[in-house]
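The data below hold one chain only, encoded as structure tokens and taken in the form predicted alone.
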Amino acid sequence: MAKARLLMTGFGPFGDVSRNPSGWIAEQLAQVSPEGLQVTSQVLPVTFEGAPAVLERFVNAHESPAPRALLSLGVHPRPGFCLESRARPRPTSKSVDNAGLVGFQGNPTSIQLKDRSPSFDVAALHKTLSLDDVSISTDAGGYVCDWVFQHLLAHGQRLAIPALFLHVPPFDQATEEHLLEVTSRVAHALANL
């Protein structure tokens, strides 16, 4: 049986994240594609003018044979994973990203820019986990991340295909081992939508 072809991506280091586990998890998913996924990966940039254009060039680049599913990782200060439901039409955080900016006025990319949610049930899809670190946020942050979710779920609106974003804990909250077990139960279950 082919496996499901889904694209992820993490992020690099930025601020006081030297080593950014989102970018790391997606680099390793990629390496040993877990059982029945195959996994291709894109380590962006934390900036809200570079993220969303390395995404889009991505995207295009591997959407054909369209994937099964588009899955972002992002980092988060606290213990935990969460599933993103909801992405702002602009960035909101007053942190500076990697190249010296808070926030970004323009669109970098060609989508529409709106409040946007995934085109399934998150609930459903956290009750189908059962994980009982894994929780459902509303609030992506207003940083990057919720910058790329933006532009991630116009993607998978546009190849009609499931997308969403997860934050994951910093390596001291969690173990490698438990990153890459959680990311890889939440990767099966967008994949078998």
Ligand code: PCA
Given for the second form:
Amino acid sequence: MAKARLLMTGFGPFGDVSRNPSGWIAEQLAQVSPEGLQVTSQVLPVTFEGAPAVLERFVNAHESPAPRALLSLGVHPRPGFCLESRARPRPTSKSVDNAGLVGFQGNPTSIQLKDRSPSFDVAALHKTLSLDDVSISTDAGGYVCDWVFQHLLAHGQRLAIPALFLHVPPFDQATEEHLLEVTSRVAHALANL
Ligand code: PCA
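Can you return the structure of this protein in the form predicted in complex with ligand PCA rather than the form predicted alone?
Expanding to the full complex; the earlier chain stays at the top.
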């Protein structure tokens, strides 16, 4: 059977995160492509302006033939993993990005900014995973991850494929093996919706 193609993004360093597990996982899974999946990955910059622009170029470059699903990853400062179920229309965080900016200052984006949620039942996906340290979150943080999720969901809608954001724990809260295992399980579940 042909492998399901999945586009995956992670982020590079920012703030006091010198090694971002999200970018690392995305690159690793593109190299090893877990069974049944063909992962193509992109590391995004942690900037309100750059991240959606790089995401758009990445999705546009790989949207034909259409991938099965889109999965974006980011790190949060907690143990455990979160399936994000809601994206805010605009950033609300007061933290500066890697360009030294707070929030989105650029030209209006090409998408309609609104409250967005995945097109599928996140609770049902969560249930099929049945992993102890994965929970559902309704707050993607209001920072660059939330902003990327807003754009990712718009791309998913346009391509009529599922899109999801997964927050992962920092390297000092989970082993590399566990980070890869849980993310692979989420990617599989998403690609098999
Ligand atoms: N985490 C940040 C941005 C990049 C990342 O990995 C966030 O949660 O918004």
